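Shown next as structure tokens: one chain only, the form predicted alone.
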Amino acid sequence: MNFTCQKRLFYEALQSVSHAVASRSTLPILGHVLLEAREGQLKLITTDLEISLACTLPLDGGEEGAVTVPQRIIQDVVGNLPDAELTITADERNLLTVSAAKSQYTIHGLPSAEYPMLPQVTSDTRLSLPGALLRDLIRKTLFAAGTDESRVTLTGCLFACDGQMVTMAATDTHRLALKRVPVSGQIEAPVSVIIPARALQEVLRMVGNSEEPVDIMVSENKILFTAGRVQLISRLIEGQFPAYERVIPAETHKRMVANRQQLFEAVRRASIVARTESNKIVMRSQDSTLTISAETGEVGKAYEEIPISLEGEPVQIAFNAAYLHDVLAVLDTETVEFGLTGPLNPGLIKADGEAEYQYVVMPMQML
């Protein structure tokens, strides 16, 4: 294998695939990146057998071939080389040589034949979403996914599409984040799958701030995301996602509207005290003022006031501060609305002007 390429492009490609490298594995080769030069393209591949990442760069000439090398070492080497054209060669002993200007490094690799094959996703179920839309779907739901591996279906997000509407939902049983957005175009058949949270974190990283469309292909047990030169393939979580519609309050008797930023900052400050006492904060309304308080024997007391508008009876309810902080951190609107019924009933949070978004959060005991 022998080719030349710009240091910046090669380094960015290494960074793009770095997060699928297995940090702890009984298979040393999973700590490597596969470099494969074929048909005028260089493909970089990493996998931890759960997710796989691939990035493709165009090549102008050179000799075909493939080798694997330790990902961390080659990324550190290339990252510290001068910003110049790189010459990269690999021989039959799996020694990779990287040269730039007057610098030259040789890295011991392993045979490419030992590296796991990149999973193939073949399906007629395809759709394309604008990067900004997919990013918004993930950001506003992913944080509510569960972390308990004994309830594996909750450790990912439901992704469903019927050709007219895309739905993404996540829940850990204490809260539910749900976002629906209309889409144009048709798909062969309705899609309803559970995508692991870690894979969606990587999709967020892939998409970045790009507005370019992301192509999605779904098979029986895998999903493929393609954004520009980068591809991510992930296994899907098997099982049935909870019937989340049942926990969304059909109606609420009290409606409280607050400035999102003011509420976010008040909750964030009160959580400093609340975190040693189950993270509980108490919200009480008095006329057009909402008070937020927390008290713990170890730390002390917290008290905050913010202005609100309230329809219905006065509010008195306790929530986990982290559950409020998480949703307020990802919303973009100026105001948020709380729909409440009673101190033991779930609260429904909506964003002003974003009717397709709903966040349901279970209350805590006041005493």
The other form holds:
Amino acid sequence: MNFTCQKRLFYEALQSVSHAVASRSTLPILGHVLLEAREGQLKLITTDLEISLACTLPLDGGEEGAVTVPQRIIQDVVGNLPDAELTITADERNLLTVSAAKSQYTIHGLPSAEYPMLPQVTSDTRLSLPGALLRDLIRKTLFAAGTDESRVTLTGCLFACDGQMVTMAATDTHRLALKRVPVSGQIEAPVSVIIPARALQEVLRMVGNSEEPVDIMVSENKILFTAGRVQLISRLIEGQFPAYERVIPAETHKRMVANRQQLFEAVRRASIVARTESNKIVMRSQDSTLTISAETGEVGKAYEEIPISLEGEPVQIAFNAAYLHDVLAVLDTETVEFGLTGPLNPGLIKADGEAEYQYVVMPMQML
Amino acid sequence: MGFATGFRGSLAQSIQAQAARAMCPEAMEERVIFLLDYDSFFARCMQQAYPPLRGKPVGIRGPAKGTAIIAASTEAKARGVKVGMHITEAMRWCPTMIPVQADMDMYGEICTASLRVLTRYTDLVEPFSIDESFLDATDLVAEFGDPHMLAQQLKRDLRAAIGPHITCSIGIGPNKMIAKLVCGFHKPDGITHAIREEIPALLRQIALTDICGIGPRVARRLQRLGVYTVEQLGRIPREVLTREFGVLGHVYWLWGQGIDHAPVTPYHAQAEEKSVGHGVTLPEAVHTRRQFDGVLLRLCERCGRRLRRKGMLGKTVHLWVRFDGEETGGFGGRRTLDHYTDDTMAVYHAAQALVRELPHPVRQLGVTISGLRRNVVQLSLLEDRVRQQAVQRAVDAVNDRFGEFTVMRGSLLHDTFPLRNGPPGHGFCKRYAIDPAEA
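May I ask for the structure of the form predicted together with its partner chain now, the form predicted alone having been displayed?
Time for the whole complex; same chain goes first.
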């Protein structure tokens, strides 16, 4: 293998695949990146067997071939080289040499044949979503996914599409975040799969601030995201996502509207006290004022007041501060609407002007 | 000291005096600590309550359908009966043995009555187990003049309160470790007093595992560090021990020199519990996963009930398992839930998830729940926790009234192993962590 490449391009490509490297695996080769020069393209591939990342760069001539090298080492070496054209060669002993101006590094690699095959996703179920839209879908739901590995179906987001609407939902049984957006285009059959949380975090990173469309291909047990030069393949979580529609309250008797930023800041401050124990904060309404309080034996007390407009009976309810903080942090509207019924019934948070977003949160017992 | 509010004046003063001593290591070793240990407690209680049993070999079997000997009278022990034996084996050793079913309620009451006697003397009484109590007698000895006389006076008062047939042995030393160690030297009905000058010679005579707190597993780890005797334990550089055992290494090192700074913590002054747990040594090893799960569920039920009785919820579930016959074989682990719970099944599922397979028959296991809090029920979207709580409260109420496991889960029926049903609240609990600053 032998090619030349701009340092900046090569370094960005290395960074873009760095998150699928399994640095602490019992299989050392999973800490490597596979470099493959073929048919005028350089392909960089990493995998931790859960998710795989691939990045393609166009090449200008050179000699074909493939090798794997430790990802951390090559990324560090290339990152610290001056901005210049790099010459990269690999020999049959799997030694990779990176040369730039007056620097030359030779890195011990492993034969490319030992690297796991990149999983193939073949399917007719394809759709394309604008980057901004996909980012919004993930950002507003992913945080509500569970982390308990014994309930594996909750450790990802439901991704469903019926041809007109895309739905993304996540729940850890204490709260549910749900977002729907209309899409154009058509699909063969409705899709409903669970994507692991980690893969979605990676998709967020991959999409970045780009507005470019992201192509999605869904097969029976894998999903492929393509954004520009980078591809991500993830396995899907098998199993049934809970019937989330059932937990969304059909109607709530009280409706409280507050300034999102004010509520967010009050909850964030109160949780400094609350988080030392169970993170419980108590919300009480008094006419057009909402008080938020927390008390722990270890730290002390917190008390906050914010103006609200309230329809219905006064409010008195306790929540885990983190569950409110998480949602208020990702919303970007001026006001939020909080639908409540009783102290033991779920609360429903909606962002003003965002009809397709719903967040259901269960309270904590007041006692 | 800020913790005097709310205590009776005398207790507050006792604790303050104790705390003042704790400031000065020399004063800590000037203490006079008693360990009072009843002789063959369960059996003696029975002999006290039922005079025909006196002077005869008595074997106490576990409550309900217990088939293992959980305690034996001095007469039975003299003929080879050992705690943990199956009843048929015990009968082979001693055919005249009278098997008697344990009466935990009675033991609990006798224990309470004896604590009442001890707290007449001082508030610094720490119940260590159902039949053992520590007593900080430093200030009392100043009044009585002689620890030996005080010990005899205590015994007289106890005999008057709970009956002459229930005898106890008393160990006296400058700290808890020495008091506990020497208590067993003259049994039954003995008094052993170790003065400071005798301690070095004493430590040369004992094995590592004679120290309460050093079991075979710790001893084995110490041996790997080249420590075979108590003397060596006190002489090895402290850092070697702290590297292996963390803060406990410091404690072991002091023990090796006959020093123990642990205070006698009165029951009322004990900090809120940091964890609750229950463990069991099975009369015979379990071989199948089904039997194992039965025992595990029963332990989880105990923990869950204990949490509910105290109105606490816990977040982290710990499990430990020891295999049969191998001192060091076993496994353990912990799992932190995403919410606080007092629900038996939630604890059970978390504990069960820590068990992959059982490569060997299991002889001992225990479940502990830590991260305890009050009033922190997080409701769930998918389960009706309010309803589950109501069901569990109803079941608890029935069991409170008619006895443990009157209403129980169907799966507990697979659990054919007798477990000791201790009086309510008797499991193990950890109240204070060792202060890392001390190490």
